[in-house]
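The chain below stands alone and is given in structure tokens; this is the form predicted on its own.
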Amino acid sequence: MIEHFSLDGKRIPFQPGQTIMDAAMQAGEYIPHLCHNPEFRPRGSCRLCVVRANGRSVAACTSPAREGLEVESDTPDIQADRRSLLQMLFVEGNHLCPACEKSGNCQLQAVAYYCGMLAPDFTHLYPVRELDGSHPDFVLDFNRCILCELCVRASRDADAKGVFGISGRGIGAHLIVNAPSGKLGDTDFDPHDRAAQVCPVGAILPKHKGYDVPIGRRIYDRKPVSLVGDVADHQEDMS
């Protein structure tokens, strides 16, 4: 027997041992988020996907789904929060859209535009952070990173080399790279391993090719990210 739980009024159905937004992908409906994919468990800890699920706030990525649960995610409230937390992701990085290789094919900028959020309340922080190019094949920006752990998640579990972690705290963590310099170089992270697919910004971006899709077509500005879901589900879209 098929059970199911309400999305904003509609009739979702599900298997025993799904998410909330296991089921609402499965069904086609879209839940903002940035550090989820179904490839890898759930952490969490972008926050974006918070719904209210009978009267109670939690993360549709990691609370299960149950029979007759009435869960809202559409409502003007938990947008303005979504857009507070995007706004916040912005301004404490260096996110500088037209000026960005994957504009157009970032996560975080589709999500933004989903949500309505078009420029940030806050003031922006400027934090200085480095680039690594030391790899042959691949830049690391850590000015972009938003910790969704994606990266981290797919180098442990998928490609079984632990590149990644985040290490620090609060507003002091930060993205390092498993290596005793530091240094992405000194890996043997490769261009074929999923880590190099996931990152949903710009903080994971190939050398040697730029622009080979013009902005304006590529893949988030053809569909917005509720129809199109993760860009590293996509990556045929883009070459």
The other form holds:
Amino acid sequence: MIEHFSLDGKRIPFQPGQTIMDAAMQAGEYIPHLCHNPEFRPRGSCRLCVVRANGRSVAACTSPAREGLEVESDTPDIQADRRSLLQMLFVEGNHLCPACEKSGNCQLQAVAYYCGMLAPDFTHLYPVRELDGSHPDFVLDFNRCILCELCVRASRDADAKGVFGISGRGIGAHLIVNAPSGKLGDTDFDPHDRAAQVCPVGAILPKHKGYDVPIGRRIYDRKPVSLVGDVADHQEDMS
Amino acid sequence: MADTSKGIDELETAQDTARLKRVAIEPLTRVEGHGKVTLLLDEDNRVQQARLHIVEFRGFEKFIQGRPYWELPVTVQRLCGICPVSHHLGAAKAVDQIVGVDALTPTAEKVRRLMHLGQTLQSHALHFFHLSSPDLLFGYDDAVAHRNIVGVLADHPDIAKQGVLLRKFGQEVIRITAGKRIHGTAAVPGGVNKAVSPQERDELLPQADQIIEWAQGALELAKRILFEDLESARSFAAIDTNMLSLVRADGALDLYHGGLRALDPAGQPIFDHVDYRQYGDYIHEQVKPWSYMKFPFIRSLGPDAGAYRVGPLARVNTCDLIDTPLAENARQEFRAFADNGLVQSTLAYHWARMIELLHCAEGIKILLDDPEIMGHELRVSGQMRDHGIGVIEAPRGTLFHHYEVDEDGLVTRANLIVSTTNNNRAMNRSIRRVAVDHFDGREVTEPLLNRIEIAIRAYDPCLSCATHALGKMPLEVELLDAEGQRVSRLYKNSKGEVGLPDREPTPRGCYIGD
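Please supply the coordinates for the form predicted in complex with the partner chain, as a counterpart to the form predicted on its own shown previously.
Every chain and every other molecule in the complex is listed next, the one we just looked at coming first.
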């Protein structure tokens, strides 16, 4: 017998072992997320997918579905919390959409639109971070990294290379490259790596291509992220 | 040619400012960006010093360092909300060179040219109708509350409506070529990322004849206003200067591409058909301690004699012809006004601007009729280079974008000389001319102050674009006691070194001993 839980009043079927997020995605129901990609082991770090399950706040991407669970996601208070989380992501880095080549193809921007985040209420930290242009085909813009660890997991688990890692703690946490020089150009990172295709923001960018796809024809220009899905699913539309 | 500089150049810096009365026009109204004018008057209300200051600060040259070259055309256009297309295309021309491209496909070049004509049309319409026509239609002394575009709408609804619709058409041309009305992304290294679709072309082409007709009307209006009181219009803020612009190989007006031509006040060439990539051999910039904006000059003539003007007045003066028939007729009439010498009247900027408006309207129709704007060959590529220089004629004048990149494709150095910066020295001289002619000994009134603003508006300055260097602005700080006596003084020079004015600067710190 197929088991079910409810998500905002809808009956969602699930298989044993599936998380709330897995089952919701399979049923075509959108729960906002940035660090989740079903190809990789859930990390639960961005906290955008936090839902209320039987009154308790849990990350949908790491919490197993259970029969009869009553899950709330699209409620005013949970959406407000998501907006606050998004605002913190925006002010921690340098996310300047008007001057970012990923605009329209950016999942952070798309989720922010979906959740109704208009502008940050917090003070911008404006960190000073340099770009790494050492690789012949890719540039790293650390200004836009949101520490989702998708590149870390993809490089380790899918590419078996371990090119990326996170170093530091708390507000000091930052993306690093696994080379003595710390430069991407000194690794075996390759444009065909899965890690080159999963970044939800404008941190890992192919060189020389920035505006090849005109504004207006980008993946989130016409439909919201809830219908279009993740950046990682649309690599063919990105170049 | 009369020396109109007599008596005004010494007004840049007064000898002794201690007893002078300060009058500031701040903020300047109906111009782009934030600026102010300060006047120092003596006890008899004689002007001893007059300066145009740009009080805002942008810093683009600095903060694009370390950024990838391919994002420059989109990033740097954020300098401005009025002529972003000019920065977009100026930067695109520079990054074309960085990717080793010296010639675009016909489709790419025509789409970019169409975008630029749309841009110049909308900017000229905005400037003439929205910003300047209230002064010109109602007179310098009209009531402040009435002397604006709302007043024009009330008294001359047809003129105001045409101005709004001319601008709208230009914005629509930008939308179909750049992808957005403001801050588009179409110009990419080596070409464009979209052509014009037949549907987009069909939206605009039926309006083209009406736009040409309105542009003719605007030109007639600008002329009528100028000729109504010709003598005062001719002498108002008049200065004799060199003029600089791009011209096409055959000498024609070309807003998108060409060689640099500079003429002296008598109309004789200083240099001609110079490859703009050599601009550094011909143009230098001077920094003055009292302004955020640099002062460019023609190198062979030196900082003072080498001052020049750019923009519509310069372009219509320097070119030998205009390749659209109605605008060419207007150009010939314009040059005949000065017996085929250079027209130097500052208020003739408006006349020249409307000649260009007509040229843009005609040029847009020609390009909309050209099937190549709908072509499919959009981009070419070449061997990467370590620098690129793009120069274009923005609505307000010649615009230089110069970038150097490292082997990773990241910007290491940038130099932007924007149109308003080119006119800095001339604008300062024009306001001094107004100060000498209209202020001396008279009680300062609002209409008098508005005359200063009218002189500045004639140039159509974009003050926000004009200040962009970071960390190089010379600065002087004075500490005064309660009686206004100077207690100490400290300054920073253009290298960022700090010191007392009578000692050598030190890069490490400053003297605060006294």
